[in-house]
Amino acid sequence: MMENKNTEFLKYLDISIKASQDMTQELIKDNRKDEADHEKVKTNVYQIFKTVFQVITKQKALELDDIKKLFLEKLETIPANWKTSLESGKEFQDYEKILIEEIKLQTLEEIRNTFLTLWESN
């Protein structure tokens, strides 16, 4: 059940990188490249927690409990500097950095919600 669960939250994140990865190209293409930009920093998220995931999942016994709560602790500790940042554009009203921000945090918020999901599930 564990390597189940395990094997399709990384499957989900690999999916997710994927089409990320081909919107940016796709934005290339069209000239758009500040919405590219943006888009690389969703990959970005993905990716850092694949990773942190896969470093969580190669700790020897482990339960199904640990990996959660190992996993969701990284899900508040990674993104404090985002919410610091955020606060920091809000404050000198730099719009990018406010958008770059809200971008990663979105993104952790579906990876959250996708994890939890797959992960209380049968």
Second form
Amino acid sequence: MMENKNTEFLKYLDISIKASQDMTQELIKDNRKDEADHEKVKTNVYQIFKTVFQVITKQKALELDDIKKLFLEKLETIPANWKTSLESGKEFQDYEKILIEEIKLQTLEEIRNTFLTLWESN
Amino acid sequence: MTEAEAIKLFKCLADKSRMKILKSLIVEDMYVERLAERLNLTPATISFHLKKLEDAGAVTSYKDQYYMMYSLCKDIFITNILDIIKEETPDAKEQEERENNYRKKVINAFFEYGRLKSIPAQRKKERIILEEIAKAFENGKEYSEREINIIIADFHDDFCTLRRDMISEGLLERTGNIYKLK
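For comparison with the form predicted on its own, kindly provide the form predicted in complex with the partner chain.
Next comes the full complex, this chain leading.
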């Protein structure tokens, strides 16, 4: 069962990475280079959490609950700076920073929701 | 329009979403949310593009009740492209423009929201940073060491190094315990 959940979650991340990379290419073709760069930010977030998840699941003797606890911890600690950066962006009306940090945090939320839905399902 | 301004404008226009924003604004002035709805983009993306267009001089904004409205700067689009190409930039002006661009680049790399991220190792870059900090001092005003430290500490915690470097670079002068801009 644990193997299934791990595989499912990695599959979701891989599909998301591929979709985001495809979207980047589409935006470039559509002469929307800046938006393509912003889409790349999204791809990076998926890749970061894919690596984090793989590192956690490679540790021996971890139960489903241990994986959940460790991964949720990472979902809290890694974006701490993103939130600070978003606040300072808003304070100084730095629209590019606001947009980038919002994309990162929205992608993170999507990853968290998918992870929880998958982990809490039977 | 200077050459640098023209390049900035052309670069800014070479984007489909920004073109669509301009096409909407040519019809009427609009606010971010309305543009977002019309163009099916997020308000944050629209704000990002509007900022670029505003910096390039293509749009301008004004407050209307609760909304920040954006309008097209028609004058800039009436300018003949041939006139822009023909415009001659004197060597001195071109050099000044290059220096200003370099200066801006260094300032953007080392400052974030008015705070110095780190002290540059290269003397040329540090000089630019120190000149930027020196703008916080009033010309002719005399400062105590404590006052100087407080002002510099607003930029970076290592105020001692920066204060000493400002003296050695000839930006500040010290007589006894009194400091002032040179």
